[in-house]
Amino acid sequence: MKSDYDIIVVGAGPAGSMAARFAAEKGVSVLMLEKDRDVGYPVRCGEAVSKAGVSEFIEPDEKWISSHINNFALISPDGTEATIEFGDAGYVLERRIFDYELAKTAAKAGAEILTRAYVNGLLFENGVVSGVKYEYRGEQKQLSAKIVIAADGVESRVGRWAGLRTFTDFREMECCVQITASNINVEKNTLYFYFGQNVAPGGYFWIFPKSNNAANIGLGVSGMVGKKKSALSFLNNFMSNNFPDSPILTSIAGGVPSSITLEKISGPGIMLVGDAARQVNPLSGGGIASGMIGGSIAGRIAGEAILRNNLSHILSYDKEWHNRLGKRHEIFERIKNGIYNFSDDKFNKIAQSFNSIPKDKRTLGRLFTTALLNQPSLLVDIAKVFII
């Protein structure tokens, strides 16, 4: 290895991977630094894309793909299913294999990687990020660089140390829980969510189907709620009454970031992307296509840093984002506060209205249309997303 390097980035992820390669494709040196032995492990995820959001840096491949999912169930508290057919519209992948794959796209591209080192600091140039201080192998080693990406999720401790704002109020942190379960007897193309104070209050419950009869079972709920009564007891009281005799193959608990975007994702020679930038859709909780987003456009514009020498312009990176997904994330967060709050009644009403509706005219505007009809404000919010 180099002492010095263009660009580290800390953490791979998706977004660290795409950080990595799209820096490394311009030409620049680049070296990523995961803390764990081994890309993709352990899974903190519910594994659920959409298959635009993976095509668009990946080509599709069965060993990372579990289930092919192309319809959506949505399950009021009384039961009622609404079910949105979208063709071939994502899946639930094996984030393991998923992983590993997008790592060695940026390592194709030139990116050195290195597993097993831990960072535990920064290193400062005249008040400048100037590289990273990590432990590999029980000895302290530091490396400088020019640029340094921060991808070492929600708590970022990376972009904390380089002086930006990272911290989540708890209220705006998703309490998350989620099992792997063998003999769920589900539909294998259907993405399940539950709604209702029973289940997941201020949130939602979901089953995503794995292949050999496996699923990924869990739920979010608002960190108020989750003051009050645990996740868990949400999901052990729902395996209780659904699926008693299924046997757990893994659990995992943690904190989702539930919010807009950080007010500021880049300073002097820092960047943050993915969960440490809270580049997570606010509505679904889901990270990894707008991870891989963010860490495209972090990762480009670094490299165009280096080649320019010019290092204020990664200052750049957080207009593109909110342009690209950022703004729109804007809109999900308005849509989520006027909907995860519904009651009982107001969920069960929203499913059998739109039961109502023609299968072939069933989408997810109609869905957010109906449930947010006597809000007119939202109801432009919801154009915005869907149909303009």
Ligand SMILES: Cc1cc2nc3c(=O)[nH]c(=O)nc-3n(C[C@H](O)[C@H](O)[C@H](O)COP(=O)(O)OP(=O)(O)OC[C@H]3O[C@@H](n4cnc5c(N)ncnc54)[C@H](O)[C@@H]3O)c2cc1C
Second form
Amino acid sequence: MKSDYDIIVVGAGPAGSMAARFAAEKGVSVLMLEKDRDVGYPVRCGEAVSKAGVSEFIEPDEKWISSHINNFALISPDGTEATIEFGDAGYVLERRIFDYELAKTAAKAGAEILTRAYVNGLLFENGVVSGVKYEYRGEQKQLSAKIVIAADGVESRVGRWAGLRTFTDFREMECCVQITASNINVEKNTLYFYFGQNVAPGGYFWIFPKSNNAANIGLGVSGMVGKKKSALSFLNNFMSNNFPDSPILTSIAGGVPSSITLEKISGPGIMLVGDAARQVNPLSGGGIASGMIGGSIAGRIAGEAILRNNLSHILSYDKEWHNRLGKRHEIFERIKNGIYNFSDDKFNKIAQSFNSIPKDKRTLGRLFTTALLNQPSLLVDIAKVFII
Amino acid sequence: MYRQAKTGKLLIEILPNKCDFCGCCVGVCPEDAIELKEAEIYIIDERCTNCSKCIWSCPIEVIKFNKEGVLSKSLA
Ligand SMILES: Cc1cc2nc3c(=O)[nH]c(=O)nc-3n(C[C@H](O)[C@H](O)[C@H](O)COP(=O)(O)OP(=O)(O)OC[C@H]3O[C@@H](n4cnc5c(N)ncnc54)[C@H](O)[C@@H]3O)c2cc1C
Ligand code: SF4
Ligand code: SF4
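Can I get the form predicted together with this ligand as well, since the one above is the form predicted on its own?
After this comes the whole thing, all chains and molecules, with the earlier chain placed first.
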């Protein structure tokens, strides 16, 4: 290990690994630090991702695919199930292996990786970020870097230390619990989304199937809901009503910063990627693919900045992200605010009228159209998603 | 004895041995007052304002408001 690097990435999730890889591909020196013992573990994720989202970065491989998805089932509060077929839409991953493989692609590109390295401060030179302080096996250490990329996930403190406003408003934090349970009898190729005040007010409850009769089952609620009733009590209710005796293989808590991207995601010597930058799709809460996109853009730009010996080049990252996905997320956010505020009654009506459409004509577009009949003002926002 | 919170007394308690280390509370804390390592968590009392946002955001209800005040880590 060296004592100074061109680029240090903090956090080895999907966003961090892509940042490290795309920077290293430019031939500059890169180190990625991860606080946990293992890259990829623990898994705090429903693990659903679109095929397009991952194949941009890694060749799909059965060893990290838990199930292939070609169906979506949306279940309204009265139990009406609206299903949409999608062809070969996506996967439920085995993220423990997936994240690990992503980190290996960064290593292959030349990035160094160190786990059990807990970053607990930044170094500054003339007000510009110039490295990190970290704890490694009980010892306090430090390393210099020309650029620090914060990929430290939902808890994201590195950006704050660099002076960016990164904390999440508690109302926008989707506070989640999830179990992976066995003996769950659902279709292996279908993602199930449940809506309604009793299951997941202001969000959705999910069942994402994994191989061998197991499934990821969970939900997220905003901190506003959590004030009165925690995600855990919603999950316990659902399980005792639906799968009272299922063996539980894992159980985790987690947070999704479900908002639009932060106003500023770069500053002198610092860039933020993934959950740390709030690069999550606010409608679905999915952040794997968008985090990888953010990470890849940031990594490439950071590498270019080093090669050109022009560190202010990193400030162009904000705009590039905004054009690639940030703008879209702003529209998704407005759609989310429209849809998730629907009453149980409205969800039931939408599901029923959607089901009256012949099965082969049901598309996501149709679903939105049906939802629109209930909330015409959403039309403009949805139209924009397809225009941009 | 209480450790000194920003308000004079720390009233926020992370129940021992119950945390899942998920980071929700850290993400919403406006004061950057929570330290979270791989399997260790504690509140940095000098920064905490007892605002309770971390309590509302904990998905598994392991942070509590303790109106009696919370003892320091070293004293507890
Ligand atoms: C319950 C739940 C379900 C979800 N379901 C889905 C889903 O189905 N599909 C989807 O696309 N997305 C889902 N998400 C969101 C998705 O998990 C995240 O958006 C994604 O993991 C973000 O990637 P990241 O690389 O930004 O951060 P992370 O994957 O969180 O990685 C951040 C890394 O940084 C490390 N770190 C943090 N602080 C430090 C530090 N100080 N020093 C060193 N290392 C540090 C952490 O240990 C961690 O490994 C879900 C999230 C939750 C909580
Ligand atoms: S009470 Fe407020 S300031 Fe204190 S740790 Fe919780 S969120 Fe942070
Ligand atoms: S939100 Fe709760 S479970 Fe998650 S890290 Fe904080 S105290 Fe632990």
